[in-house]
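Presented below, as structure tokens, is a lone chain in the form predicted alone.
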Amino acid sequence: MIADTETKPSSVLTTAPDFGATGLPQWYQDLQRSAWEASSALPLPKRTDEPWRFADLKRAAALEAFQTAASLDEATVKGLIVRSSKLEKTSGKFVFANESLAYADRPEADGLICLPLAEAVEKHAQLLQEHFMTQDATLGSEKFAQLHKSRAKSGLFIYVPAGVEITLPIEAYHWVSGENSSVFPHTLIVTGENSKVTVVDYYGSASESEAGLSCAVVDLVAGRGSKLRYVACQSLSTTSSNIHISSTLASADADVKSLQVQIGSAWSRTESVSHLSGKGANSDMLSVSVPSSKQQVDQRTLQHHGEAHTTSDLLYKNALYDQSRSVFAGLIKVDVGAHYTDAYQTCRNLLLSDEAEANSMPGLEINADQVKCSHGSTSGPITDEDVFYFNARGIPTETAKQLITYGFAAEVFGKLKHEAIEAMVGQLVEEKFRQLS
């Protein structure tokens, strides 16, 4: 009998990375080893875990199938660079393919630091140690956040010094290629006092037929009086899995607007936390999702008001086709002493099929006086009256439904007040409509 020498591919969930092989500094290797130990010690989510209520736990358990992404051949990389062209004008553009830097057009401004993560941990260790994943993942995915920390080597570090304004967006593409390949992109943005920057991350699959995993973490640290705009566009293959964990820390008078766009992946789990830590801080949390077939979008949010005179506004919209499913669980938390908080939370679900399902769980936790907080959720189909309005003007029913759905979604990305990005997001939504036609 011939022994079976075939080895089972190693799982990123259960097999430790080769920390020494990365060539990254020792302090970062030590951080990653510690994170791996923490991730390994934490269990996978269970049915009794409140942060995973209504979630598809089979999807989370299935992440064990994903492996470390392999290096790509030159032709594949060149093809992905060509496809990395969503915005016509940018201050800078970076393309990562299976976690390797494939292209870099670096922005220039006085004092600006904009580097791939692997380069930043070498050259700016102090800044990284001060800001890299300093906020705990509190909405259920601590295991996956620690897994990310243990493997993160690609992505961007951006530091905008006080008073500097970057007028055009900085753009980054994160491509995953190969069946069951996984990537762990990280974005860390730190803005100094009265600075301004806009950053767009795009997560995509090289092939629609390949299942991949993107496990991304984003840290947004907005300094006093700064304006930070962040957009995450997820358009992975419809057999892929996506985890996106973001944390915003807004100082006094800072204004942060963040937008999530969910188009692809079979299962997508997003967790977004905004910490309002200084008087006058504001955070707008926005999301548009257009799932179809049996896609699942799982969204968890926290608006945490830690100081008085802070504001936040959340608007999440899901347009659900076929047998798709959405989960939204959001909390506005107002700490003791955080008086005069002004916070809103709205989740709206447009059901475009009798088989689509939306679960929404908004909540409030108020521990201060003289606050203005509200939350709400709605779910329902397009009304006959809305369709009749278009039919009476000669527009066919299916076209009318697409126009209504586009308008439903456009309210969200229109809040960015950025014409080029609004057009880009609109194009992604229209492309999804064409796939459904």
Contents of the next structure:
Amino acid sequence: MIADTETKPSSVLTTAPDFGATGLPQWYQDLQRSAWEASSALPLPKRTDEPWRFADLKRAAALEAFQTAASLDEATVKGLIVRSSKLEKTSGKFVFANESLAYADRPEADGLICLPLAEAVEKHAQLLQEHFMTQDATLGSEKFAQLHKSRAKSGLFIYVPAGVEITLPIEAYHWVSGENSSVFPHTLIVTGENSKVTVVDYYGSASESEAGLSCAVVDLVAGRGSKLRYVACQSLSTTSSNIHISSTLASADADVKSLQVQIGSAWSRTESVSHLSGKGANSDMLSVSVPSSKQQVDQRTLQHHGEAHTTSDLLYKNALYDQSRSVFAGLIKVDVGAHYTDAYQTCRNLLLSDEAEANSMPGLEINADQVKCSHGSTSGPITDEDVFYFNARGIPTETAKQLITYGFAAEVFGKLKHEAIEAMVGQLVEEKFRQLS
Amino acid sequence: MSIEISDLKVNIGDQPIIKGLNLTFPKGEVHAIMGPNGSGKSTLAKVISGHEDYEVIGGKITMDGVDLLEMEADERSREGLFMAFQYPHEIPGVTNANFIRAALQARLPKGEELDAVAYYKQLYAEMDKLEMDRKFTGRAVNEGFSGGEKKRNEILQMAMLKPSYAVLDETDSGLDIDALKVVSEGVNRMRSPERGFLVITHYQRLLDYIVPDVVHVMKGGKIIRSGDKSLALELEERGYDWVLDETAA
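In place of the form predicted alone, output the structure of the form predicted together with its partner chain.
What follows is the whole complex; the chain from before opens it.
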């Protein structure tokens, strides 16, 4: 057993972080320490855990191999900064490489706070204490959420005061570099009354040949009447692991649209929760994944309607190539008294190979009246009739299939109604197609 | 210069649908095929355009002397054949403009890019003629289109692709009279000595607007009678049974 402890001295899963070494304020260190205790006390997911049905548990167990990310040399960091250039026009851009801030173009607006997490915990302790990880992870990844909390030091805290509109998107890049390196990027966005902001997170690997881990938590706290758009683009190396735990808390008349784009990683587990907590609140939950080879996407969602007159609309699409695999488990939960709820949930899987596999588990739990709810899930290949219409116009079958698949995906990201982001995501999808053909 | 169909025999599964059909329609002419339901009209359209569900067990189809049956559907289209679908397919997420653009791009030599500016100019011009709103360029192909909008969209594609031969399968179905006029005018504008049309219809009504040079009556998988446009009027008046009776006699 001695050999065992020697071979895994720095596993992020089993070794306590060096809390003091971060130099972060004491209150935050204390919070991280108790999160670590909570995380280590929780077991790894088991076959009998309902939230892990159909999941690849070997992948969750293999997270033990990941270690704390090392600091990077200047050349590597420079290279990553150069690669951090997705959107042409932004109001701010931040690049984190192995959790260290490598570049910052700070957005400026009246009263806007947009800071790397490590700075925010210093300067805005009160706001952070009020909002930082106040939503418990309830869809299976409690252990990993606590693990994240015990280690989070990179990512952004964004606070948009009442009435402030940030027109161009704010971008954050989260790079992981080194074999078995891990990063724990955090995103916390708090919007004041009638404010407006769009934020894009990118999760990427420095090298396609290295396996890394990104274990991110994203909390969107949308104030009354605010408009919040959030995009997570995951294109980690195809041997990497990804955990993305996100929550949306929408107050009265808040309108939140969030989009997950999944291109890379061997295994990606996403858990997304929307709490609709005020009359007129809306949350659109969008996701598009293009897994190939043996990639797996594992998606768990909850649309929780806690108040009357709230709406949510979920559209998850997976275009599955080769021997890839998807799991979708979604629940719409309408609380007692949450009358006049409109909640929709759709999962569509396009099977582009006979060996691809899609599992869908939609669910409804309705405890109120005058509710409009629907859920649906479909899985199937591109039909001959689809292709024939293209062929009849002279378009070859291969091109037809690519256009159909692109269209399948584009229908999702078109719903953001943001031209520049649509084009950027479209490019990511097309790049994936090029790798496949 | 024509499409020539000789002794064509087609099965769906074990079921014979087309049973030794002969038909020639040359460039510069409009031929109409009329016939009762189940006569094999739509099957003929699909077989000409290359749909794989239909098994050709005998006969030949040539286009300007080239064997069509040896070609895939997309090759036939690029060679100059067009079919307007009875039920145009919906393609979620692919915009109309991108779809037609891909069709034109497929006709260019490898490495050559379609001129986007010229393309949109032409697209808008053709849409205006068909009284189609510009918003249809950005909408997903046929998705949520009304019956009339779908048929206009078929004619738009034909106008953009400029085929040598066009087969219109029940283009009048689902159209109100205004849409029927617009669609027919679209077809009539394209009539030329360089282009042949085969118009498949159940009703004579369409042929008031697209006046045919030749009318064929199809029944039981064969052409049983051919004549000029007056044959269509006679069919409208007397139904199909008299042709069958005469043929039997």
